[in-house]
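There is one chain below, alone, in structure tokens, taken in the form predicted on its own.
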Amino acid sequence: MPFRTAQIGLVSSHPEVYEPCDDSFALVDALLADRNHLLEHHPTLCMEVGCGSGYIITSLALILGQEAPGIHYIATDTNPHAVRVTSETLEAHGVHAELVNTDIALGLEKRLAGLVDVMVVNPPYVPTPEDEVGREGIASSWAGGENGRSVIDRILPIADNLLSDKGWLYMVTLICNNPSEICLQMRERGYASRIVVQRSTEEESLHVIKFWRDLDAQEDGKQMVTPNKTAPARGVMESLLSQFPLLSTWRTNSNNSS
């Protein structure tokens, strides 16, 4: 019986590459949640930026699995040393994917743009001084400057790029990253969006968000970037923060305390 998820116990590892961690099994969780929407998707392209150790781009091959055959995966990572243990892991799992030592997608937006079909991202999003981001090794998988959304920001765009038009997103947010505001800016790229996993630990609170392209959002996107059309942005907004109840409280805390 093959396995619905990478193992950890096969997991490769190295001092300079970030270990699975509740962030990487929240991820996971959600790509198991919505399986049987992720065969019925049909994906031919499927895509982890910051592979890491290899645990969420081996486990979304092996959910996949046999009954949706013929998927390419690719994987990107900053860090060599990524790159390897992510192909150690593979491996060990008897599953394929073509890695590549890049930034984010550097040199392959050509080859995969609007071909990416399901794209995966556990992002660099403590929040940390600007300096510490994009150093090399380990701090390269976790430090994303100011509120965390460095490295963020700049994926959103690619990410727009690379994706398909059935193209899927699945990222990792912190609340301290303002998931609503990143919401509504893919909303204002024809994206809509939904919590798939929401996790709560002694230190954060992550959510697992899943972005499509949906023809309601890119009206209100449209409508948005229209001048004296502010309506239909505060409706978007409000429908937002309503999925990310934690933030909506921090939210009136911070306004009472000001």
The other form holds:
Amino acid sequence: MPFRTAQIGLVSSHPEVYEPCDDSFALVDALLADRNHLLEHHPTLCMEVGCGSGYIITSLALILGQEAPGIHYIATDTNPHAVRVTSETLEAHGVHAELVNTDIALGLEKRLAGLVDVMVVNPPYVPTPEDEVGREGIASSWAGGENGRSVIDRILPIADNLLSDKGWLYMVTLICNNPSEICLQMRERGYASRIVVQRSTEEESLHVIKFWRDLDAQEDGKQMVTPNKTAPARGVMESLLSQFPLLSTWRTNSNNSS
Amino acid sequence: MRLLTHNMLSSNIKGVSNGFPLRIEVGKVVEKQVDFNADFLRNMFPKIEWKAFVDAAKTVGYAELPEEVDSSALESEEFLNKFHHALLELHLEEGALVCPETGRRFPVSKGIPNMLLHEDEV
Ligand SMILES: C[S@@+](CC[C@H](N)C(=O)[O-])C[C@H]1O[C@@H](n2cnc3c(N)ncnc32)[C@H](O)[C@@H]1O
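Shown: the form predicted on its own; wanted: the form predicted together with the partner chain:
Entire complex below, previous chain first.
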């Protein structure tokens, strides 16, 4: 019987590879919630950056599974143990993704530009000293440098380059990454955005944000960076910020959990 | 690693102007059966660098692909079957990808290419 998502008992592991955690589950929940849209989207190429245990790319392949045959999946990770563990996880579920041991999409950027219809990323997002980012071993799964943004800020322009005209990006962010600012930055690149899943636990508040190219967003984005502020630009700002209603409360009340 | 992935990879070493296609050094090739999907093949066909693909297929021991094609070939079931087989079913399991300009080897182990660069190559 086909599985709906990856089964934890079948997810392979290694001491130096990130185990599926709340953030991983939130991203898979977002993909499940958006499943019908994803099926209607008819993606040809789907990609994950930072696949870790393989829980997410395996789940994506299962979620789209039989109803959307003939999709090609690619996943990358800097951690050589992670790509190996991912291949075991995929195999245990009877699905396939092509794996590349690389930094974000190094080596793929030229030929894969404009071809990725769906990209999923659960990046290292925890604020840490800058010199902890990208070290060998498990720390690189979470170490995100200043505001947890070091790796995220490198991924965004690469995602923009790789995504097809109809491409979608799903990304996990922590509230301290300043997600509304990430959305504004992406708006300047011509992307609209929406929160698909929102979670808060004792330790962290996370969002899964979906980005897609939107001609109006590009226009608004351009207007927003020009000094003469026009009505639509302000409208966009407000609607964006209103997506993060709990921003200020989370800042002041760190015990807020649900 | 499928030949589709080989067709999407290039050498990104600092100073390299054309790192495509990577030369394939064969250690071990395996065949894995994949369900045939004509729509996928039609979608991918225009994205493939054909010459690099034909050469890669020959290197891993499959010489059935035509040297030159245009999209009218997609009407032929025989062509689609060959394209499918070469694109998705032939895997470079062990070996290396070699930068055409510098000769730098990117190892492929258990079907996974390592494209990470050393600090002085970035
Ligand atoms: C938070 S973990 C997520 C793992 C898995 N996707 C999940 O959700 O359970 C982040 C992953 O990104 C990888 N990573 C960190 N920096 C990276 C980079 N520059 N390029 C590719 N992967 C990276 C880490 O090795 C780690 O596996």
